[in-house]
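Single chain ahead, by itself, as structure tokens, in the form predicted alone.
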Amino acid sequence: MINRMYLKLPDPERDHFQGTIDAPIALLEYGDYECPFCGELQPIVKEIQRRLGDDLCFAFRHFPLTNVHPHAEHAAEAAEAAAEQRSFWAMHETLFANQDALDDEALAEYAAALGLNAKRLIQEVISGAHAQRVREDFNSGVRAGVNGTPSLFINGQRYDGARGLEPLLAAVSNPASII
């Protein structure tokens, strides 16, 4: 079987994605919901998204960097809490569009917003119930050669270029350009 974490691509069995697992393009980021830089990225890919469609496949992994953003492990870990809800990716973008407030408090406050059990979700990031999952994805970014966010693999190559939209957008439209 292969490693789809390894190569760098979607995995159907563990990734939160959008879109068809087999489009002709994969879009990874590792990503903070504490960074600023990922929360800049949001737009781009959900414009990315839409004008591709059926084309892309976007899957989300966690990087959260403790060091520097306090409240990126227990968002992650909310994030989580709320894909066993079946609500990963509600709130997915209701913690970038709260980037500044992501303490437990407001992440029970997220929760209970999105209609889910807020406090089972805080009760799961409390006592760490989703912390393994988060390490997984950060250490499978690690071995990718990750060291900040955001990070992008495009085709399972990694994408060092500018995150604008046009830049991104040229070259997930044609990932044999960044080989």
The other form holds:
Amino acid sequence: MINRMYLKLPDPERDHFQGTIDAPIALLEYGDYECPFCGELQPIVKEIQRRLGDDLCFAFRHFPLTNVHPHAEHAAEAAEAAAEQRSFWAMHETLFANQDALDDEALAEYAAALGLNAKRLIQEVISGAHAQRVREDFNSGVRAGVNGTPSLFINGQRYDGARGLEPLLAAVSNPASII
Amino acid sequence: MSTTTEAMPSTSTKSEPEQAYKEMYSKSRRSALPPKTDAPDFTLRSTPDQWLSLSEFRGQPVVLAFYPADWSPVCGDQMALYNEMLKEFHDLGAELIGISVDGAWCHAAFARDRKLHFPLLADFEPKGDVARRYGVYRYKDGVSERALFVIDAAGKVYWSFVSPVGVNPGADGILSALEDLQNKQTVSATMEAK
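The form predicted alone done, now the form predicted together with the partner chain:
Expanding to the full complex; the earlier chain stays at the top.
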């Protein structure tokens, strides 16, 4: 389980994160691979990472709205299965780049294209090997006050502003400005 | 509790209906039934040919989620979020009920489209009657507030919250209230055993 202290911050014990955990700025996203708004945010996050470099730690937790997005749960579990093969972020980006094709067959194809053991990955997805982990992410989000996707926390503070590059960059660059 | 004050245009000579309207509207923002009051019972349509009463749930906590209208945008939608959390609510022994002034056929289409697995009640005739009795009707708009009530097993309001209409209140408040209730139950059961 996520340590309560890290509910709104990247948890070094369990989260997938990019950058160093003690970077001055922590950006945590709760997202859903089938959510179009999360898809739109993806290149913006990448640009923020590029600009802030070592000053930023970015972490991602799953928040699949499975009744609205029928493929979101398996997509999230596929990212976790890829993490077992040390390829979480490669799969993460592949899934966001292919939001309209996320059925199990496609997930296996992406695994193969990334040079992973596709058979193992899809077996883990189908057997629900990572379902509990995804649920933990989801529940931590609910506790933290996530009410939809994507939800962003900057240094533990929920960001409710616009999700364009400029406003987000301004907020991330000056976390004290977030109300 | 979250409240916003909305400025009404001030005129020196207010007509009577205008004054009454203002009073009703400002009242609606502050009058959500507070904890410890009896939750008014009601019977509303849950489908075009079925009815549901609050009293049917006596003996277990109930989450009443009043919301303004069906068909709000998908990803940030409050009902879609709660739909994903039914297991957590059930694990805490609670049932979830959504209520809006939309009619039963509208609810049926909305629930089917969003694959909702909990009842949506139609507070349709007399319009908004239940929302009025819970103190969360927006007279100005003809819809209910975005308001949450956790009703305890004895039928009393345990917790209530009114969110600004445009803000999805999430579920953390509901979960805390339900856990609180569960802890209280455990404590009182332990006391009785002693």
